[in-house]
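Next up is one chain by itself, shown in structure tokens, the form predicted alone.
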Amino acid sequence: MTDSLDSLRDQIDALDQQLQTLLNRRAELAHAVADVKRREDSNPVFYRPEREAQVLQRIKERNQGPIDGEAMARLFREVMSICLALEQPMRVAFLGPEGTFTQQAAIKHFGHAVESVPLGAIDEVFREVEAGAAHYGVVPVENSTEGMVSHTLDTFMSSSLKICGEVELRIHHHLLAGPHTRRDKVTRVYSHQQTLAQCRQWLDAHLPTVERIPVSSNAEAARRLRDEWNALAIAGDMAAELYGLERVQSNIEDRPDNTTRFLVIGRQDTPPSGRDKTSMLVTGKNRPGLLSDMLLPFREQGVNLTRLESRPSRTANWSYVFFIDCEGHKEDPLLKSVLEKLEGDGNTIRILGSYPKAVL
């Protein structure tokens, strides 16, 4: 038995060190084509997202197992992030602070090598990247439960940004207590307004009496129990972690599949990567049957909508502007078509980006 185990244990040695050699030689390459890309291009563009879509598909199914593919992916995912540190520095800006979802989803897209900046507030996180102060950015649009993000939508109405990809995150809540906490003697509880509505279930059957805090964000619900004993908290994995809280009780949010998406903001457009979507804004003028004579080009061209939002245009009262996303890329001839019918019609559109498909 013993020499069983030392012969295996001598075989994940020898395998340890071919992969530590490996990894390094994938470190060299990415050294090479960040020269080719400098000698190229005087602005060479390091992060490719369509690049990165397509590396993480092929790992998840050509996977054979044991490991998940999913478990292989986010291996992989984090030897991307570090390589392609080492080609450029990345600095990505989130909606803060520390601690939030946003930051779980920026980290997932990107890995841990890159440097995560929270802002205060949605608009900030686009001004941020439209100054060059950050490559790229994080922001909520979405939420499985609650809905869209109302302010990140109005934001795009006014930045010349574009969508460079998308996250799915799945949300866990959990009750929290601080190291002072008291729980004998809990009056409120602490949490984002998204947060407390999408518990509201729970809240009821347990904590009925209890007054409900909406704050900022889940990270500030948390960061508050460090100076309070008659409180909680509801929020995620990073902001327990980081805030050193205790759970009381694990997912207590009201549905198992609760998801938010997140989108990543940049400054270049994105080519297909093959499994794509697109993200527009379209106007037209006013009239009956507007919103019909919008939709009929995707029908006819078997173009599959995933989104679809109106909001105020801010030019005129009564006025609106769609938000739609659709399946495939701009460059993609069915969608050129469903395009180019639109701008026919008399319609303004301006695309926000063609993006690839969350792939983790």
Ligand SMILES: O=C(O)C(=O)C[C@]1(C(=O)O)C=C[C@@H](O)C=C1
Given for the second form:
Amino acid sequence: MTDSLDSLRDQIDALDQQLQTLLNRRAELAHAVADVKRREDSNPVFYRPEREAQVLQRIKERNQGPIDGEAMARLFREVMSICLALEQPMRVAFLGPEGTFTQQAAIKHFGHAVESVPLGAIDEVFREVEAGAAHYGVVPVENSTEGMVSHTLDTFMSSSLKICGEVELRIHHHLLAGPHTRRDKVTRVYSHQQTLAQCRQWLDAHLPTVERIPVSSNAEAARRLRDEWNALAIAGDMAAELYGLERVQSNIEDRPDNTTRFLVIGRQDTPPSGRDKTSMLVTGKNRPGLLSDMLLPFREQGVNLTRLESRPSRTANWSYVFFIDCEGHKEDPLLKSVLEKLEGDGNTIRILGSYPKAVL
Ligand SMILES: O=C(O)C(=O)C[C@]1(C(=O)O)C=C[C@@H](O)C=C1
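Alternative state: the form predicted together with the ligand, after the form predicted alone:
Below: every chain and molecule of the assembly, starting with the one above.
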């Protein structure tokens, strides 16, 4: 015999009660962890990215369903976010305004229990964290369609901040209309320049005569529709919701796997989590074969590179710095010997951070 609706709901109520008790018990333990951290360190660090990555990874690995492993990890992401907020309320600065993909990335990484603080420019985010006015910052670093965000890389050259995490976000762009938009009279479409580039083919095919106007962010594009009647905007879910806009067409990005990678910046070093990446800045004296010599130690030790960019050094014309991302933690023996070899060859290395690979 199958259970009646009432009986099933009684069972759900009983389980909810147990879950609630367990969650509060978990929060008490996090509180106790915070006391230990305070006792052991006069300048305690409450947020532990390596531990969070391990917890989330284990949840995904042991998950049996029917709840999907990613969804389960997202639930626990929120639980840990609330526990961390009990230890210490966190301020996370991001490239604003409200409703940007960077805010979405910040919430994906830290959960909803943090206070997210919108700032107007990437270097303002760095400054806010350097000054201690925010605990962490989140900035975009590369997009799978449009490539690197050069401003972020350049800002690292003059900053002492450390990378303590990465976030990957699938980017979906929607064509949006405002409350006053007259859809038969549209003459322009607003969005950030990168977004317009990511939707170029769709716009060529569907809105070839509509003028494309780049603005400072997708959220700003969405905001402009509040008082315009002959414009559309392209932005993501968060901006659409924030400004109460209607979707004319969903997912108009040219590549369905369009993904942006963001970095979490802070003032702390992150211990190994077991599944890490390291980002570094390498400079060497310009000579034939410099780059291939720099890459050789990685090959010799079997350390996998995940990204390589060069940027003008800004100290002399035609001299470059290399941004190298690889797998592993700077304390791993293999990576350690790569770094020693690079330094022995006369290169200057600045480790921007070793941090857990994105789990969610
Ligand atoms: O293990 C810790 O150090 C904790 O503070 C507990 C906890 C958690 O809720 O599991 C909370 C915050 C940290 O960022 C990592 C984990």
